[in-house]
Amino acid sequence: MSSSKFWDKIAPGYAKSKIKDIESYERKLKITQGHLTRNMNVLEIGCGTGMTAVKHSPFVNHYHATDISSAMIEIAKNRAKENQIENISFEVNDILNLSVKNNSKDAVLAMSVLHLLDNVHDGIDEIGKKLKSGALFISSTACLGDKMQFLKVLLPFMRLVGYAPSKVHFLKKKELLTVIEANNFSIIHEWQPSQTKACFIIARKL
């Protein structure tokens, strides 16, 4: 099963699921807005049911969302009008393919989705282009190859049973702090509530 189509399907159980640990996630949306600035232009990648994505929206200029996810992106929509955000576009796409101009954004966030890409670092150097110099790039990263080597294993019967998209990376955070870093980036802020949980990063441009 192609990732698109294993996020559309779980999309609608997916949008209905709880934050498993709400107390990081609202500490990151606080520090995230400590970032922004009304005159911003924000992209996000694998933007998923637009959660996020509404909760920034009212603090930047425009916010452009985007996914795989044909399904996913058509909830985030619904989302978008049921809270009467209209500073924000959507775009069913990957990193690599975006309708989204190089040096044009303020920040580019990417929340829980590096270690699915196709290629982290080809989809850093991306997100890279899209930032103008000075900008900011934040992401939330599980570093599965930390403390969760076991899932290895239980991956591949994950998949057949559609529990699992087709890419998993279980990076190291020393792995994606460098793969930023060469990227032509610096690393602002770092925050990890612990071995096992998403590392939240904050890097600027050089």
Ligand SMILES: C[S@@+](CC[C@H](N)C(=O)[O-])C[C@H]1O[C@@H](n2cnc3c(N)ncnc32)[C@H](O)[C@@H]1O
The other form holds:
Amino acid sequence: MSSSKFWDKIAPGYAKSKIKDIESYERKLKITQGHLTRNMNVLEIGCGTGMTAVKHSPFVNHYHATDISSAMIEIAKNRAKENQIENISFEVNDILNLSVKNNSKDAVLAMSVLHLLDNVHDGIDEIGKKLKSGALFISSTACLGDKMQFLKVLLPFMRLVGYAPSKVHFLKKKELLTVIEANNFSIIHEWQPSQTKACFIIARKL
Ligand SMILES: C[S@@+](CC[C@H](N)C(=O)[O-])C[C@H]1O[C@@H](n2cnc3c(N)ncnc32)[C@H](O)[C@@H]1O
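Okay, that is the form predicted on its own; can I get the form predicted in complex with the ligand now?
What follows is the whole complex; the chain from before opens it.
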């Protein structure tokens, strides 16, 4: 199953699912909002059902929410409408094919998506291209290579029953930080609530 088909299929269930660690989610929202300003133009990669997009849009000038899955974007559009968010636009596209101009964004968000890309290095390189110099890259990424290696055994079965996408990288936190820095970013904030939880990183484009 192609990546977009998998996410299209699970979109309705994903929209209904509860955030597992609401405290950490809210802390990440707060830290992110501490870096957002009213004049910023923000891009989000892999926005899913738009939950985070809707929370951040009121703090910026414009928010472009993108995702490879049209079903996810459809839900995100409805969520924005319900919340009367008007400074938001949507795009169904792979991170590597976005219509966004290079050097045009003040911040790019990638929440729970980097480890699902075909190539993490290429994805982060693309994010770097979309950002202005000095702009921010904000991400939260499952670093499954550190303490969640056991999932490697379970993944083939999960895929078989349609519970896992075709691509899942078992990144280690150290590797992720190295890839981000190798793509011309300087890490300015890093927080991981526990070793089994996603790593939240804010980096500045040099
Ligand atoms: C685990 S969900 C996270 C959604 C949302 N960011 C969140 O935190 O709830 C991963 C999302 O990334 C999207 N995605 C996966 N591969 C992608 C790609 N190559 N380009 C853009 N989006 C992608 C999926 O469609 C899905 O909506």
